[in-house]
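In the form predicted alone, a lone chain appears below as structure tokens.
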Amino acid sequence: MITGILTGFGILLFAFVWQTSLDGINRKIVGRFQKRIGPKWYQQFRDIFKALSKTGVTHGWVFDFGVMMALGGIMATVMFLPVVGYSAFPGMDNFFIFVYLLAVGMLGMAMSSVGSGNPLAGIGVMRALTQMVGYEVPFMIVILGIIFGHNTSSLSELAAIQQASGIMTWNLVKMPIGTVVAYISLLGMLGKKPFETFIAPAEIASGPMVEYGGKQLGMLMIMHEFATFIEVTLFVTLFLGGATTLFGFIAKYFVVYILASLISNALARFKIDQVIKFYYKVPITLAIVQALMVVFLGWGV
């Protein structure tokens, strides 16, 4: 048991400095897209600790306790995420006690964000459910083929599966459709352009961020580098055959995010209404007719 929560902290140690450092990569990358020299690839760090040492303005315990239970929960399920081989508690790294683990955290933002009684706020929470509905769908369709084909809903076994062969027997190759809605979705979880509907800075002011400051945001930004390393980390594991080597997962992680932000830098944002129309006319149809291959034909298995 010991071993199993040192082995956690090690992994929440990892993710933090790695996810957090690669921000800071990223808004130098797209700096230089945008023809700007771009911050230094610490300063998200830096953005991160200062917040932590101000302090913020609360709006009563329930905004308060609601960034405690955001963050625990992510935190706890980042604990729980098999990478490189290691896991802190082994045989419990079923797909589905992420998706539980990650609705803690998700309850909690929004919770929090309700309680603080701006109506932005309310609006962004609103929009960010909505959007969960959306991108939700089809991910856990084409995520039920893959376990309904390898029989098999455990991380580290599925990333073995992929491993066997090399690259021919990764979820890449043999579901491609399925590899695209995934990515799809990978962006509205992460709140890519187009899907930066809650966000929405020039519209509603940040949405679920606006009343936040201090210590309430720092916690919120490690929330945010916590629940960017479990979302990526679980589309290169599901598709990408996940990694035996610190190397291969870097880069494999670094291409997937690096990639979904260059997308995000090229597009405008849409609208609500068109975020749901999209994710259930286009992704919806490629997942269905990813599961129908995998089920009836056994394409991809």
Second form
Amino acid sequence: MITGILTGFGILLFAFVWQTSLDGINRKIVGRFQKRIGPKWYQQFRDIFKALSKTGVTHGWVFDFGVMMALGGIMATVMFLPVVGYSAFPGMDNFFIFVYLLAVGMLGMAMSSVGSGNPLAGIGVMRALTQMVGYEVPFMIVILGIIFGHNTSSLSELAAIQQASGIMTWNLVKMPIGTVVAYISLLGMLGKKPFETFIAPAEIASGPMVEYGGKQLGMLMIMHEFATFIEVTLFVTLFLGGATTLFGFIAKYFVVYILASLISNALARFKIDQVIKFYYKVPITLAIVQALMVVFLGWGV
Amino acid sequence: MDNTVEKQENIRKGWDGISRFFRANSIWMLMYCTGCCAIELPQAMTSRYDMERLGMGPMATPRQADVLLITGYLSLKTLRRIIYAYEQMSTPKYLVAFGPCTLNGGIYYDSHAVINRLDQYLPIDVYIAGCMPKPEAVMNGFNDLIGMIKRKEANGWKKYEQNKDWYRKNQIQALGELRIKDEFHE
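Having seen the form predicted alone, I'd like the form predicted in complex with its partner chain now, please.
Starting with the chain above, the whole complex follows.
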């Protein structure tokens, strides 16, 4: 019990420190990408703590409560993640837990930002939920194929199955089409550039974040770091075979996240209707092809 | 009794120092690009001078921003929006004014539609000289602002709180009517 709780807080601390540092490193890499020097690697920490040290305005209790619900929901989700074999609640890392718990945090943020009353926040939330409908369907088809093929939906068991004989049993090698689809969905989840429609700072003034300042903005930035950690860790566990060592985990995580960020900086932004049309044309077709291959031909099992 | 008060004071001072370190090294800007000085900001932001290495970056809304940049002359209509934006920012907030137009009206000093001295209406922390200021001058001004935040000298927002009546009187004199409100909750 005590060790479980300590493990949970350890995972939380690791998630915050690692993802926030990586965001700083990422800003540095993007800076070099654009022929700039870029900020210090710990710039993201400074931004978060600065935001927490400012005063914040309130727009009523729904606004404040939603921020706490978002941060709390996301932190609870992180505690269920199995990271490098450590897990706060062993045996309870079913994939569907994450699907449901992630929604708590996201809905908290949606409630809070709509509670601010700003029309741009409403547009942003509407776009975020529409985009979620877009990427969830192909993503879930691929994941259900994996669960059908391996006969388990536990994340740690899926990781163990993939670790059986090195790189050849990773889902990346066995289901390459599904991996591509899941990566495109991951770009949508992270809000990276072709699917950045719901943030869009130049168009709808950063969408759901439009009315946040000071402490609430700091808490939402922490929430964003945790959400990114969950999404990238899910991808690493489901397709890159998880990791048995901390170094392996960090290396895989780094490659997945930095690649997403580089793609983001090379592309322009879709409109929301283009996002949905794209997701319902290309990735969903590929996802169905992958699922048919797994279910009827038994390839990649 | 005195001991605990002293302790609390020390804690407050320590926390103040820490938060000033973070504030000085992470400045988010709200750019109000009214006049010609705004054209000097892209050079300061992109690869030639790279503002982000000082921890500065553009932000989309007044709520998120720390510093309001006023780039050039201000007509009366613009002044009204500037005041609304400044009142929305969360404290501590800073204000940087570009060029002579904000200082004494610049080349528009005799226009009926343009205000001459911005510091009658809002507290300015840093003026940046030049018409228009070169990117070097812009970066120098931002360095000055960072130094002032570190040395606890960027107190424009405190001055505004203390002398609010005086500022409000000037604003109403220029604009006639001023409605500061939360327009989404009426």
